[in-house]
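In structure tokens, the next block holds one chain alone, the form predicted alone.
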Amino acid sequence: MVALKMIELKGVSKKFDGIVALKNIDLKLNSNGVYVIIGPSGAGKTTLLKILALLSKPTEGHIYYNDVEVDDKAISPLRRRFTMVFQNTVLFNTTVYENIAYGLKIRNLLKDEAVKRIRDVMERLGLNGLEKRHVSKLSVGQQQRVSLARALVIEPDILILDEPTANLDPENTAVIEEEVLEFSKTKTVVMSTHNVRQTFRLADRVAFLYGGLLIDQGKTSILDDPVDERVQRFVRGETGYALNHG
């Protein structure tokens, strides 16, 4: 199977019952490394992740993989390579193990295989000692810690992040972004967030969006001294949340 090396968006637009959520989105993203999606509140970023995902079709645009454009056969087999892990963590009625185990259980993935990966994975995120435990027992971090162990285990090539340490504390942000920066060192992250200081400690890459446009992009220098005012007032933190936030 040939590695994921690039993703490509142009001319990307997103409806919704005639409301538009993102337009013109041009957007290429190479292999490794992490690719951060900045903006405020309502800026499309969930919306742009999910296009990339493969969850969501655009309205308009073109969508392409290692220079072949995506089409409706492409989808299914593409998906099982990159997984997406949301900002409100939705997890299986179950114990911690059950939950990380699933993605490979559906895969048919070797039980020593399995074992190997889930035992590595849950040791990385600090979730040793939990795997008994029903997942509506933990705390808000071990939640989200458990759902990106479960993106993990699956060994993707491209995971996608919605603001994954929203509202979580010092502590369970510094174990996910850890993680992510581990993950980046073979693998892509593209992961979306409101907070300045996070896109420093972990982007390689930042596009700003702001009202459904891609308003800039570059390394993370386009937020040292932005040129258009969008940016400018978004890093001063006067619009959505910035460097006075985490």
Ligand SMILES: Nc1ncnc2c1ncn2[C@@H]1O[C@H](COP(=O)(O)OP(=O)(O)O)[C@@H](O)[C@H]1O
The other form holds:
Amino acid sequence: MVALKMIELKGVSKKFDGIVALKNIDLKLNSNGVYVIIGPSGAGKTTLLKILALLSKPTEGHIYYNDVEVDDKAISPLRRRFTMVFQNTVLFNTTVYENIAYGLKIRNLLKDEAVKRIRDVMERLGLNGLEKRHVSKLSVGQQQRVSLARALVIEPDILILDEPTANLDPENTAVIEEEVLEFSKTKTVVMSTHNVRQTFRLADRVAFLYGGLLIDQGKTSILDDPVDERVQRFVRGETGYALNHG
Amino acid sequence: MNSEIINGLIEALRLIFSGSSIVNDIAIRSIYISGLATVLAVSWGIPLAMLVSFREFTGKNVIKGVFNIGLGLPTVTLGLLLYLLFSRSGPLGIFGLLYSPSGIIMGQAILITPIMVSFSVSALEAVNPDIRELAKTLGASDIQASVAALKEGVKGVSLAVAGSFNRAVSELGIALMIGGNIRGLTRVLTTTIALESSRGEVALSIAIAIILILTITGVNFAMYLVKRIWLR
Ligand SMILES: Nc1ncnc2c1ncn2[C@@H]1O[C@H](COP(=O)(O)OP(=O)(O)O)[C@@H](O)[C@H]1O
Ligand SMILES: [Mg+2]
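Structure of the form predicted in complex with the ligand (previous: the form predicted alone):
Whole complex next, starting from this chain.
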């Protein structure tokens, strides 16, 4: 199978009875690297990522994967090519190991290969020795690392992360950012954040979302010297008027 | 009266420990009939509960309402209705279900379907809806995602199963009206109690009543063990 590289949204809108969450979004992702969707809360980031992950259908518009329009029949097989990590960590009510193994069981991966991959990803995310631990007995940081491990172990073509470090301390944040950068060397990460500094640390390309509208997109320089007043206000508010890429 | 209760207890112990084959047969028949009724009700009740809990469609609340009302369905009412359907001249007469164990099994399965569905729906609706999305984004099909959510709600659903079995094994109306309390064929614990107490065999009735309670306790404990093992 050809790796999934190209995603394109054309004129995508999403309404939740009355509320317009996304308005006429055009977005194209077509190479390795980290795509960051940045914007204040309520901007529509989660809604946009769920549409990209084919978990939610747009009210209007078209989605293309590798230049082929996604129709209902294609959704299920396509969904296996990528995975999304949710903002509020969602875990199956079982052990760490069983959580991480879920996607591999669904894919009927050979046992030996599965065990190897799980061991490897647990090592990388500092989860060694927690195999049999029930997920309810983990710290928030460990829980978020389990949900990232569960996504990485599938070896998706595209990794979609919804504010993956929003509730985390600097140490856990660093672990996750490192994985994001590593993964993005060969594949695509699409992640949302409301953190300007994180965007500078990770992003190859940025899209600024505000009130369901895609205001601007491009290199991180669009945040450096924002043309749009809304972007300007957001960036300043976030960084306390002093731009610091650190 | 007191002495009758004590006599009943003694009689119960004697019947249990002497291994009275008649009582054994009746207890086993009760478990068999109500167990199969429960299996039937599970086979259509749980998929229906999953459909109602996980899908959006119009008329969903009507379905829930109907099953909620069905929770209080008097067994004699259902017994009468089924009697009319199953009797030789009734519309389902050709199946020969009247006065047969299969007739009781069908009747009890229908009786407990509202418990199975209503309790399972409330257990499944309490499961975090993100679980299904999570399963899907990890590669699950729609059905696999629903199974993942069912696993999350397994505690509540197993309560629905246990409650359904308990209602089936302790009901009298259907066993009496559809089964006819035929010795060696459709006589179960509850119909034996009704028969023996009407004959004035109070001690024996109490003995059988105790055996009924022990049976329910034993089966529920077995279900608990199965659940423990399954959930590890
Ligand atoms: N399931 C839903 N039902 C109704 N409104 C929703 C739903 N999901 C999101 N919204 C609304 O859509 C808008 C965008 O939400 P969201 O995508 O979660 O923003 P963000 O992730 O950027 O904080 C918000 O106004 C939110 O209230
Ligand atoms: Mg969000």
